[in-house]
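One chain is shown next in structure tokens, namely the form predicted alone.
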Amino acid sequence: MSPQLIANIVVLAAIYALVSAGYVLVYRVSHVLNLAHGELMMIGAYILVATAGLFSGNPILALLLAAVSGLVMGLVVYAVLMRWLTGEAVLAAVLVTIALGILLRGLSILIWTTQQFYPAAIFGWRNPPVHILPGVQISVASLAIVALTIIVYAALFLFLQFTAWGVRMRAAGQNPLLAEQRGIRLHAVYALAWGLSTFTASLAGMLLSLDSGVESTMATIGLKAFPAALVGGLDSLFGALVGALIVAAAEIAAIQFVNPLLSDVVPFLVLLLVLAVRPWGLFGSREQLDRV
């Protein structure tokens, strides 16, 4: 395998990844699928355009803008559609994130049309190759979503282990009844897992958006890395991390060596796999098997 397929690759699963650590951090704390994350992501892009065309001259503020609207789109999604769903039957929930995902999608269309955006041109941002190795280049947005799923995963890790809303949050994805008996506010516990969802999905789709522009069909990309989350197990962040690296190798192999028109199938085809030797995926909890 050469040096550029596995830079591909590298790149390809830091994209799944980011995207799939908010799969797990609503499904590990409420132990609900969110179906409409892809979408969420892609609004993120969405509002990262409309920040860059209001302050085009002020590049670092609209991210920030953009990053902190990510954040609270997920903390409003809680509030107004998912809190009422607490203590009802998890099915429900799970198509209720469908509905929100199909009214998501229709309503960019309605906004932005289907025409794509590049939110790098409203900066005069340039885009070049950046020679790692010798023979090896990636973009510089490609090395950026590298460094900051690299961050996010270790911020995360540091958060969930050795501060006290962490510890809540786990409290709450292990014994939801018991860690309310304790005095763990849990609408305020699902609230920030929501919000932390949204907000690294509104990252990956902003560098996806700096990277390649944005479209309505970005969503796809957010449905893809579903089987990575699967795969690593929905209850674990360093399974995210597998599973994103296993499909992506899968999906670089299938477009070299086989077919380009396979990228799509490729990573269900994985999950069918590993699912069928082990349900609950990689790194997953064997008593979650019913919930998923």
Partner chain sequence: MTNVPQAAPLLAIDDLRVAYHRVAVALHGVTLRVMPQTIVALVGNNGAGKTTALRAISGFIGVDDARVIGGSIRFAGRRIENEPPHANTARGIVLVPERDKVFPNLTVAENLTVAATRRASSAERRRLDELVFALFPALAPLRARLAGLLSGGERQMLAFGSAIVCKPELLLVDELSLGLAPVVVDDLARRVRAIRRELGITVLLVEQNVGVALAIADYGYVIESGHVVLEGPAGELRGRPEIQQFYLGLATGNQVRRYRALRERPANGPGDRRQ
Second form
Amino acid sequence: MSPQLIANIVVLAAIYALVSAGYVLVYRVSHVLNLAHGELMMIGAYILVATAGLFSGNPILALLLAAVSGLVMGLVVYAVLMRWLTGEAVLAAVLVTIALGILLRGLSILIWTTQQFYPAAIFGWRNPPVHILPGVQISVASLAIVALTIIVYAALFLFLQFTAWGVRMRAAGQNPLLAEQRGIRLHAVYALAWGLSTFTASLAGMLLSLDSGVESTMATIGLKAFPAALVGGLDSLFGALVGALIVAAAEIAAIQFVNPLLSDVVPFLVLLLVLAVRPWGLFGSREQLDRV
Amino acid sequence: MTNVPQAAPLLAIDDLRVAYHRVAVALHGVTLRVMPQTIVALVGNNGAGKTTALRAISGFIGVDDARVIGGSIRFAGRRIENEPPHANTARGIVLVPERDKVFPNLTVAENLTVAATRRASSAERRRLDELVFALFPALAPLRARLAGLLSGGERQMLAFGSAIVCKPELLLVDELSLGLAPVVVDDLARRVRAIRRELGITVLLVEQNVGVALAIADYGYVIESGHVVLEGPAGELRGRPEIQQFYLGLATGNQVRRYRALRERPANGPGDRRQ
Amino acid sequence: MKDAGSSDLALFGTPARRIRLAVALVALLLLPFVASPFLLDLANQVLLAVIGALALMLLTGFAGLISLGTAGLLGAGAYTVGVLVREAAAAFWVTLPAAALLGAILGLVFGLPSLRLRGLYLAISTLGLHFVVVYLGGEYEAREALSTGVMIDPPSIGRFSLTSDIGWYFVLLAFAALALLISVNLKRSRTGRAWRALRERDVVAEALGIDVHRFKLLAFVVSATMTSVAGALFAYYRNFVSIDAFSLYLTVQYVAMIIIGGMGSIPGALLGAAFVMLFPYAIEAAAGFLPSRFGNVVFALDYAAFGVVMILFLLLEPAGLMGIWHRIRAAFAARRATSAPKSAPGSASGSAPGSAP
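Alt. form predicted in complex with its partner chain, vs. the form predicted alone above:
What follows is the entire complex, opening with the chain shown before.
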């Protein structure tokens, strides 16, 4: 395998990892699989288009505003939709996220049409390829995605491990009844999980749009990142990281050596393989399977 | 015993009726009083309605669609029936559950810090954590251990600890002794009395093991098929022949299956032979 | 043999019921002669959807097995026709059984994960299989350089070929009726009761001596066969197969049919199919009143509105249209009872209100 191929794998893995972190956060805390995640990521990218249009002279402000909107988006989704489904069958909640995905897809086309937007161009940024090693080049935005993925994962790890709210999120995921009896407000914890989930998804969407623009098909990336989360184990952040690497490597190898058309199906082939052999994922806990 | 009749009860339950799915009635008018800083035991067999009563006090959360359909529960004078659990925790009613009493994937220390303690500064939280380790010294060296790896007794101590961190006024304990060795139970019993003595916390024990419950408690209620059939100071109850015969397993041979059935039999029945 | 489920859509009920059924039948038979070509096409689409919706209702509504594989199975059926017609110029009496057979095999494949997985994980595995089927179709199109899909001649016997919409209407009506008959009979049979036990809890079902694996696979096979045949009919009806038609959105539409109709209810599947198929036309009609800016993105408006409707049903009326119908009927019955308290009880309420869960 050439060094360039490895670099491509790392970049794709970083994208999948950044997107799948949101799947894991929501699943781990509330056991809901959010199938609107890709669409929420896409909305995050479109919001950057909007803020970039408003503050084209001040990219930092535009980026910051879009990032904060990404956080608020999840809080709103929880408050308006998902909170009414707490305690209901998990599948009803999953179906609601499917419906939400379709709603967002329609809305985004109504607002932004099917045209492609380049927020980087609005800022007047170019996205030149960088030689990181002799003969190995990736775009600046891709480099930023890899760096951001590392930062986000480190931050999430520290947050979950060492802050009061992080521990509460873990506790609520394990035993919501006991958590409630220990005075933890489940709605607050769930809302926070949704907020962080759409926040990280928005970051991914924003950087992807800076790299190659945003159009109405971006949501597909969200769906392709889902196998990464499942391969690692839906309740394990570390698993998502490893799962992203596996799925990205398989996908790029298939494109390179077998057939470019395989790109969309390889993540799901990996997923089927894992479901057949070890359905709770490489690092997930086995009892997850009986929960749903 | 130490009951002061003129004091207001911390917990007052009057004629409480609870139904599951709106039809299956599990409690038919239970009345009981828990005076401040006492330990009260609610004892009875499996399915007698103990757990239902406990759930009603601690707050239902989607449990088999259960609801209070009559009567009242007053905590410190305030009515609290059909409130959500976190609201009751905020008022000072904290439960030590029978099962799933700790978060297995959190460490012992995290199990204590995770509780959303009411009105506590970080200094006070630290003091509470230290208080728990003082009450249960066995937990101190296990701070960094995952709760899922603890023994049954250690788990029960941790469950008490994380309940105490919530600064309860009333501690509800569901099956203190279940699945624990007698030595461990004796030790826990001493500590429950210490919690009451040193922290002034009122305790309501719900127990299947009548012997243990009446040894710890000041006052006891016996519940059967959703009715309170007997109540009195714990020492007095311990001495009652019906209790000894039916609940303390001192009888042999011709046992009566229900206390009420026993009451309807002529005194000095064949069950008393052993005395 | 009679249980609570048999009152649902009882074919031989009270005389009033029989009259209503006869009226409905006559209306269905006369419809194509009075409907405009547009309406007739719409009716045909609804009939096609009814087959797929009933198939999904069997699987999810009866047996409680969640599948996101409907689009993949429809695509598999359609592609069986496409490939056989293109490669071997096969006639419909070859392609339809072939589609059914492939559907049965795929049902077995889709169903295998259900032996180990439940709920969410099962749904995900069927989603994975959806992408595999779509990939295979896309791969075939790419290799044969079919940028616009496969053209298919109408089915024909001798000199007669099925081209008129009226002809199609009766063919599809027959297939939909067959699917309905199969569904009703399965629901009433031992198999239907076994599925219901599975849905409630498969541990309990096992304890009751039900062969859980067999009945799960049976549900998948029956459902997939019906869906695949519907896909094959779809290909013939449209004279054309393209893998683009079998997107995940199609699956969502079918899932929406059984939710909106009312989970576990056969009439619900029919209502849901009609609702979902007619919905885009309602939106299109409504879009006529909107500013012209929305004129060329009606499909997006359709998406958004459809998402909202699905959410509203899931949050506010989980029992779907059947739930609303039962409530309306109960309200009427209550009013009738208060206005005429002496009327004989029983005759007014022919079927048990609890028949649709």
